[in-house]
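Next up is one chain by itself, shown in structure tokens, the form predicted alone.
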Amino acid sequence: MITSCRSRATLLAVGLGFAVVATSVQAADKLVGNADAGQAEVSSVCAACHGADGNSTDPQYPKLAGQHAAYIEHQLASFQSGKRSNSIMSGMAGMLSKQDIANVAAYLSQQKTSPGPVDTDQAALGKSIYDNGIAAAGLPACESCHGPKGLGDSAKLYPRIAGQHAQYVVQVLTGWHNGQAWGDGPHAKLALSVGQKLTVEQIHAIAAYVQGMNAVQ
């Protein structure tokens, strides 16, 4: 009975060795973004369609500024994956490596995300279904995942949203309208089933309200 006892003590110990050696292994996996370097990663790469902070100033590109850092580099994964379809970001994603990745996300996510105007005719609306949802076509209120000054959730990869351009907003919410998702996985489930039951008033009602947002936390 002891010499078993001591028998399973010791497998005991070997297991919790074992999967302590692991998570070290795990965690070792996670590469550290070097803002300095994202920066100058940045400037040549990614400056021309979405500023050299991040802040881009044509509306049909993203903000970045601000953007929480595993969003940027589950994004910029999935764009070299081809999860995500996009002509222009594929091949700039194809460039990077995932050093170059986790630096890019480390200097945009210490970025201030300049806010954009606000849209008074349509904001009303917007702020509505982004606060309450719509509960007669059962879609659910916008900050339930991005919350409720649009900040997002980077554990969960829920985007930060506040102050991004209206147009860009309604691309995105239109291609997901029409069916475009972003891979296969319950973010992309949940963002058809958003933008299938959303109107092309509603679209452009909410991304005038997110625009509009408080985006410099």
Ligand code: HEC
Given for the second form:
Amino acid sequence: MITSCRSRATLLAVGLGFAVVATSVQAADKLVGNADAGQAEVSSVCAACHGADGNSTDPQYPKLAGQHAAYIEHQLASFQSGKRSNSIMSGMAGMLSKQDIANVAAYLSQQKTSPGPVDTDQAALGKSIYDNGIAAAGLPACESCHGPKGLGDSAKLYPRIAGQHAQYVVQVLTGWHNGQAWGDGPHAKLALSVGQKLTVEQIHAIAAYVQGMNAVQ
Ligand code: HEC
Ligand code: HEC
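Could the form predicted together with this ligand be shown next, to go alongside the form predicted alone?
Complete assembly follows, chain above in first position.
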């Protein structure tokens, strides 16, 4: 009896030892997000615009559900530094610590994106641009970075865009079309050049397609 207690205690100690080592290695590199704490933060602050599970109902606010954690962290840091400028989000991001950011990113990335309605008239042109780009304008296929299903690539910080509100996608692409960059880093420049190679009509078509991507997938 005593022996078995002691061996259990030893196992526990060994287990804790590993846990402590793992945490300190992670902390030196990158904060580990706590999704429960993130959910509490989202429901008290962010839900008013982005929805409690990150699926905003008002299409002027982006859906954040299912977005890559690394991309959410990257954008919140850009709002904090002023590289990406938005009067509402600068204030919101300014209140968050690095740990808060890791927490909300962990929670939001684990939520499921709700599909948006498909506008079949517009979406056909949008799909053609998405899949093939526009050679004459020097525009690469959106698919080459955002993936065939619009799921992006977390390691490269290419966002998920499938299911995003068309109104928000139009807002973002129109901003780039008009030369409003999200900073001067390589990704911001890349996004700017995408927006500038699209016409206003093409922007609306592509946004209609992107919004319905979940539904057709
Ligand atoms: C009052 C409304 C409002 C609230 C509250 C709000 N946001 Fe936002 N959020 C916005 C708007 C508007 C944008 C789009 C900004 C733009 O167009 O650049 C945005 C954009 C974002 C983006 C960028 C998404 C993307 O796809 O690029 C992230 C991430 C984000 N918000 C996270 C949060 C978090 C986390 C909270 C809570 C701490 C929060 N927001 C609270 C309105 C809000
Ligand atoms: C060469 C890679 C590449 C291509 C091609 C590309 N994108 Fe992107 N896209 C990016 C990157 C990188 C970002 C993030 C920009 C940043 O972080 O400043 C982005 C961001 C976006 C966003 C904003 C997402 C958000 O919510 O923050 C939208 C919308 C978007 N792209 C749509 C498109 C569309 C539509 C096309 C095709 C016409 C396209 N992209 C082609 C790399 C690409």
